[in-house]
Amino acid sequence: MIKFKKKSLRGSSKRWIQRKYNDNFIKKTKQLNYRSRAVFKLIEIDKKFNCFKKNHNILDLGSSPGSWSQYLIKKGFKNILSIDILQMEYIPNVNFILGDFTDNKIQKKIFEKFHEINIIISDIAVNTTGNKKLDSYKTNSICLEVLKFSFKYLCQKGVVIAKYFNGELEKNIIQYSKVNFNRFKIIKPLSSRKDSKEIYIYCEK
């Protein structure tokens, strides 16, 4: 285990230093070529739940860096669509749009792309303030969105899986998935930090 014992940081710092270096999943995600450690959540995912199918749409939400659609592409699949508001850096064989999904110019976009969504994947989440309760109240807003924009879009038998918060609007975000989808899981995946309060919804149409 690496310790830092720089006077200059203070222990908060240090601590997150610490977290980051000795960190396996971050270590994995260089060793790999992966962009983020976020990569290790959608493999627990897809490996519990085995969704994907090679003949599928599949959009990205939030995609940006791009470790959920590498991913995709060395699994072997090919029809990916990833969105985001910030750049992404090109991914072989990946489309990208920039822009906000719930836009209405972005889904004409996504549209003319995609006639038929299989699967919709969101990491989305705001840039923390230290706030808990807006924090949460923020990214599970876009959870929702993401959940709404499914619902009307998927195709039958279609898959969403969205990032959340634990806190404010939690609640809405599991009544409305109970309400409009045929089935849904909270997963916390294992290469989630404990102490995040991200969890993922799993929700089929």
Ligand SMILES: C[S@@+](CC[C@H](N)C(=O)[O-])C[C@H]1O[C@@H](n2cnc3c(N)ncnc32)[C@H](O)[C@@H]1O
Given for the second form:
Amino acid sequence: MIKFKKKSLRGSSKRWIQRKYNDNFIKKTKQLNYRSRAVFKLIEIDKKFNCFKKNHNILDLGSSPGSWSQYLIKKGFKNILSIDILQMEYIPNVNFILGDFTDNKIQKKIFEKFHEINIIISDIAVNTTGNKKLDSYKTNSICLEVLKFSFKYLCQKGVVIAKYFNGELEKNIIQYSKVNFNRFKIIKPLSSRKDSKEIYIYCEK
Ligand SMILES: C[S@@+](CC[C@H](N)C(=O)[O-])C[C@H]1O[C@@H](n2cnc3c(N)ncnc32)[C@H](O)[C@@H]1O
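Condition change, the form predicted alone to the form predicted together with the ligand:
Then the entire complex follows, led off by the chain already shown.
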């Protein structure tokens, strides 16, 4: 357990730093050379649903810094298109588009690259403001857009996995999935921090 003696750190900041340093997933992230501990959430989801298949065209939304794309490449997937409003450091064999997923111009670029989409994974979360209602509203609005896009453009039996937050619009997300997809499941990966409001929804077309 790492202890911090610096007097200048306030109690909550100290606890945050200690938790970060002592977080096993962070250690493992470094050992395995991933860019973010977020990778462990996708690993759990993959183990549970086993939905990625060879030759699948995979769209990775909110991809930066890139651990989900790294994982897919390590697993041998070849057709990955990643999108983020933040730059993503190059990953060999991953196509990256810098831009906002909700922008029509960016969605056009997706169709230029993929004529068929088999899987959409979205870890999109907007920058938090501290206002929990507003934060969950903003992230969940995008999650709903991801689900609507998936319903429209995923191929038959295609899968979408998308992050949302417990809170505003959560009911709309669940209702939309129930009505429009053949099967849906909700998953809170063990690697997701307990105090985080994030949850993932898995839907099959
Ligand atoms: C939790 S991070 C994703 C981590 C990523 N899955 C990984 O494994 O490295 C959330 C990302 O969503 C991105 N994001 C937020 N709004 C977005 C939008 N409208 N379009 C695309 N990306 C967005 C953020 O820039 C951020 O990089």
